[in-house]
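Form predicted on its own, single chain, as structure tokens, below.
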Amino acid sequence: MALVFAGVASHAPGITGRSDRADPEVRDRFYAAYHEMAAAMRRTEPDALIVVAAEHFANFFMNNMPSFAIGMADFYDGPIEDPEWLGIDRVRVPGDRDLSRRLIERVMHHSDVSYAEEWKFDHGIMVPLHFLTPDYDLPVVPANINCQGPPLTPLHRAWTFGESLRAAADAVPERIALVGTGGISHWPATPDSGKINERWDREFLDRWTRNDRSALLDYDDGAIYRDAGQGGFEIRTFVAVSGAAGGATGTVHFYAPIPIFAVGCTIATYDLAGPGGAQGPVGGQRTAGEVGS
């Protein structure tokens, strides 16, 4: 049928696990933007949601680290972390094995992708689902990009993976929503945890909203590590959504550094009603420079 929705959102465990310790005014605006994104996605009437995430050694480790993987199961359990720590109860999330298989077959025409019939969701998927599908009533197709174990997936391959997902979504009869989830700048599980490079984040979001392929791919992993931390490698999930958006321009609906969440918190979408799609915008239109200030 078509890709009917495309957006990105942050997924750090503190977003749900340390909600009581954040500035209430900023936290509530962030949560409101997440809920607005969920409502906008629902208005497109998707039959399934592809979540492109950065898996955190919960399922894939250095003995088997695929560049790309897609889940192929009728259900997925999560979170793999302690529910009390994460602030999300364990739940069985519906999948769609048949749809996943058809998407994987299509993606394989353009991108080399592994598949997994067993997948435990960690916070990288569970935090977004907590806000976007709180009733867990929308089938989910998980996709993973290696953002953790060097050698990392090259950025241009992440873009091509997004294009492959778009081609696959447009080839199946179901209506498909796509959400990429990751950082942006953050230094998780290090002494610098809580550090956020707001200037770097806003520059990246400017490139992302313009869907500027050359600018988005003009990052070097050494510079990302220096300026945005090892968590900054997760921009690959955002870049994949850019590749899928087919030239559409985007809107940042919320951005703010929230140190207790240990990440620059972001909600943004592409307007697929423009070139290459059929999606309306979320809420009010604001530019990256206007949000969270």
Contents of the next structure:
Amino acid sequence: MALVFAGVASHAPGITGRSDRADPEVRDRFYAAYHEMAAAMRRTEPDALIVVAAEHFANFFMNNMPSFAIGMADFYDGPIEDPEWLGIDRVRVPGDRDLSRRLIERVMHHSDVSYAEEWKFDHGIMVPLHFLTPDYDLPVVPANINCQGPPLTPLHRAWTFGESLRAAADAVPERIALVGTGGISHWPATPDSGKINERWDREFLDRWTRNDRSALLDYDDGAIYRDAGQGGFEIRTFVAVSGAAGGATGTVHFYAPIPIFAVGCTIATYDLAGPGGAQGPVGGQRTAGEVGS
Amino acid sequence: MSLYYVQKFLFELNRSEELQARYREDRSAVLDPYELTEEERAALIEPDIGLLFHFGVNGQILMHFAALHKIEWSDYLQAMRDGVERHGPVREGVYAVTGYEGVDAHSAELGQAPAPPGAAAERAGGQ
Ligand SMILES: [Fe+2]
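One more: the block was the form predicted on its own; return the form predicted in complex with the partner chain.
Shown next: the complete complex, the earlier chain at its head.
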């Protein structure tokens, strides 16, 4: 039917695994914003949730690394990490193999994507689900962009992947919610863990909310690594959601660096009902897709 | 130098409880199928977290290896800092893109104040 919801939210194992070590006031406002995002998503009555993630060597490795992958299974198990370490119990998350297949076939018109009939969720997906669908009662379609092992797909391809997801979501009868999850600046699991470049993050979020394609694509990985760490490579997931949102503009509902979580904690959404949002991606791509199919 | 195989072993170890059990039993034997230098084997057997980070092992892989050895989070971060201090900047892989001069030098580059004493403990909580 359509893409009914599009937003971004942070992941990091510390968000759930080390919650007791954060400033309770900031932490609770962040959690509340996450829960409000869940409520806003539910109000759009989605039939399924696509999570665009940047997994961390849970399924994909340098022996055969896909730039883009989409899950195609009726269930996914997670977390792959020690549940006690992550603070999230091991569960079986519902998927929808048939829906995945139809989405993947459609995405393939514009983006070369690997499919995966088996996928173990790591904290990159489990942390968002912990807040967004804590009862695991909404089918999930996991999508992944390689943000960990260079060479990494260029940002403009991440944008196109988002456009491809949008075209696919608009082509199926189901109502689809889309959530991207990633950095922004952070240096996860390194000696610099806890470092956050707030100024860089706010500049990026300004570009994201304006949905300014050329500004969003105007980063190179050398500069990202220098200013935003290797965790900054995960902006690809945010950029994909921008591509999916067409001309919609967005709102940052929450942003605060929480060093103990090692990431600038972010909750933001696009207003798909607003100007530009309902149109889907602009440009010739969708037309080309109609012709191509 | 075969960072790929060091990481491949750790990737497979992280995913497999069966391999973890065999690693606990005989650390050396489970490494045989991997193309490793003597230095790499030794670092994986000891385990030397700082040296593995210096080799360029990705933290997203290394942190689970540290957890398997019950190395507390703050100690894990400190081991990486010590490794860079002792052996020099990261040799290869994603962290070698621009070299690495240490946490405080890096803060200065970003225009941020160096971490005050005690901040390591604060940082230690994050990931
Ligand atoms: Fe991540």
